[in-house]
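Single chain ahead, written as structure tokens, the form predicted on its own.
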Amino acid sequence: MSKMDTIRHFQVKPVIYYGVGAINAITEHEFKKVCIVTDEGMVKFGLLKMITDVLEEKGVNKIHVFSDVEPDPSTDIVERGLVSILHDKPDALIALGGGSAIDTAKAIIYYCNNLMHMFVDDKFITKPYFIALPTTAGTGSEVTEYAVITDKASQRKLALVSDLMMPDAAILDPKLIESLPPKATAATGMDVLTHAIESYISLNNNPFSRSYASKATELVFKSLKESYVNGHNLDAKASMQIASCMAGIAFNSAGLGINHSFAHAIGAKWHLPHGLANQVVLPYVIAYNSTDERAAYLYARLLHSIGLAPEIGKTATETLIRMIVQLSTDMDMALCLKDLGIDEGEYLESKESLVEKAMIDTCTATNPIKPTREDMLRILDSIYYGK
């Protein structure tokens, strides 16, 4: 049966503004009351003021700032933000920050809408215009309908999925990520690479998602190291923003795989930044997935699509893994969990529960191989010991 015998769809949202000065696109709208979801870092380093200055110049004087966002946002943080939006009833919600701020804003919109549906007739419900301004080039959250929230009680990451959470506009201004520290640049950049590679080989990949994923992969290998070494290179920064956006569009359509399933479980357990968790996991998951003929073929196609050929005596998969390891090494990143200082005894006590959580993670469903529990345990050992 031909793939074309099945009707599928591919949708690109939101409107994307990019380039130096793109934050001024906010002035294209006639907002009267705005709520900004952000974190204390954005306040401290003046990035929030960049946004409020633009809004105030436009004549928007009713601005409420919810700056309680923390890394790996929890359900508690979302509940506090929900109170703010229910009280203020803004006509625009702006998320300023990394994936944590954008995911928090998404979850606030999601739960607010669900709550209102319980008490208000649908015709009286109006969703605020939602603008995402990412200050990292990593999660791609500004162009996806996904959000990940942590339930602290169960130490689980909850994946929310709804088109309600898709931003109406994404603003990519490289000035917003110019001051991002090198370590954060490296971690978020490797998150982009993971999104691109996983979506490319996902069971739900399609010609559109592969095109976005391929270009994102190319841009990461071209620009991430330079962005890490020279934070003031706005061309490299802008390139990484576009890569992040493209990878987000790709995985929003195609889905991901067990790399993210492991990263969710590991990140929740040891409070690792999401991009760092993905980076540590990536080589070992590629090695496992390449045992599948279709996945190995797609890795080879991906390598070819970015203008590279397998190294002499190496397969395409081996070449791709070496490139990833080299990029990680160039940015002084750990190559296994043990090198991150995670205690071996604690790992051994946790591995069974980590695998259980990864097995039921929503990302596992679109992995090119359906892993067994024994497979997952072996992969996890590789991730911890680095072999």
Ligand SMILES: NC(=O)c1ccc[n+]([C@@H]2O[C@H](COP(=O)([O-])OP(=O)(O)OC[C@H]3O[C@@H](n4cnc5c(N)ncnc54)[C@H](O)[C@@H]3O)[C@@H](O)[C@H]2O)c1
Second form
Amino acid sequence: MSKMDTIRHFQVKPVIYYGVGAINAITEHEFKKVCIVTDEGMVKFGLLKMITDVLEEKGVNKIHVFSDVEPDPSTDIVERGLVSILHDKPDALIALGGGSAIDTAKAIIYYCNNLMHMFVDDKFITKPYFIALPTTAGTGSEVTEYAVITDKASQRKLALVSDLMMPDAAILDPKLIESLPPKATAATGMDVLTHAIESYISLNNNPFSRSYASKATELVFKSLKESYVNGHNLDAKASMQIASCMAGIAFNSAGLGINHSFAHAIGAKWHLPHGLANQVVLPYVIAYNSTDERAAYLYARLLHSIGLAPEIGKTATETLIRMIVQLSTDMDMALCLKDLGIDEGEYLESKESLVEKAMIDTCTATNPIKPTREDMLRILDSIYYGK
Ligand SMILES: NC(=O)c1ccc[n+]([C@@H]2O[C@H](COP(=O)([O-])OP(=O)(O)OC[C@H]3O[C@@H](n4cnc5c(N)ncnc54)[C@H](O)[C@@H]3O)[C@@H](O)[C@H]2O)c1
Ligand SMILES: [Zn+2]
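Could I see the form predicted in complex with this ligand next, after the form predicted on its own?
Next comes the full complex, this chain leading.
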């Protein structure tokens, strides 16, 4: 049966505003009451004020700020935000921050809708206009239907999926990521690269997702190091924002793989930033997946699509891994969990449970190889020891 015998779909949403000054697009619609979901960092770095100034200038004076979001948001934070929005009933919800703030806002919308659904007929439920303003170039959450929320009790990251959570507008203003410290620029940028590479080889990839993933990969190799070294280079920052957004569009359609399954388990266990957890895993998962013929072919095709050929004496996969290791080293990032300072005894004690969590992670389903428990334990050892 030809692939074209199966009907599939690729949806492009939301409207995306980009470029310096794009934040002014928050006033494209007339709003009376606005709720902003954000974190303390946004207050500290003056980013919240940039947004409230634009709103106030346009005459929006009913602005409620919920700034309690923490990195890797938990169900408790979402509950608190939910109470706040049910009380305020805003006509617009603005998420300002990295993936944590955007995912919190998404989860608030999700639970709010589910809650109202229990008491009110669907036709009477109105969703606030949802605008996402990412302040990291990483998660691509501004264009995905996913929200990742941490369940503190089980130390697990849970993925909520619903088109209810897709923003109506995404605003990519490079000025919003200028204050991101170099370490966070590096980590979030490697998250973008992981989204692009994993979605490119995913079992659910398609011509649309592959073209977004390929362009995102090209932009990361072109702009991430410069964005890390020179935080005020707005061209490099803008390029990374577009890469992040494109990688988000790609994985929203194609899904991810076991790189993210490991990163979710490791990140939740040792409180590692999400991008850092992905970066430390990436070379080992690529090496494992390249044992599959189709995946090895796709790595070669990805390399070719960004205008590169395998280095002399190396396969495309080896070249790709070498480029990732070089980029990580250039940004002073560790190449294994041991070098990140994670205690060996603690690692050995938790490795079985980490593999268990990674095996049941939703991202594992679209990995090109269905891994066995033994495969996963072996890969995890490589991630820890770096060999
Ligand atoms: N929904 C999705 O599709 C998706 C995809 C990947 C990851 N995630 C989730 O997103 C979260 C990670 O998001 P993240 O990597 O963007 O980081 P983050 O939102 O957790 O932010 C990390 C830190 O950086 C600070 N920060 C953010 N922007 C800043 C700026 N411009 N200037 C100064 N400081 C700034 C924040 O205040 C915070 O302290 C994780 O929970 C992860 O699981 C979601
Ligand atoms: Zn990610």
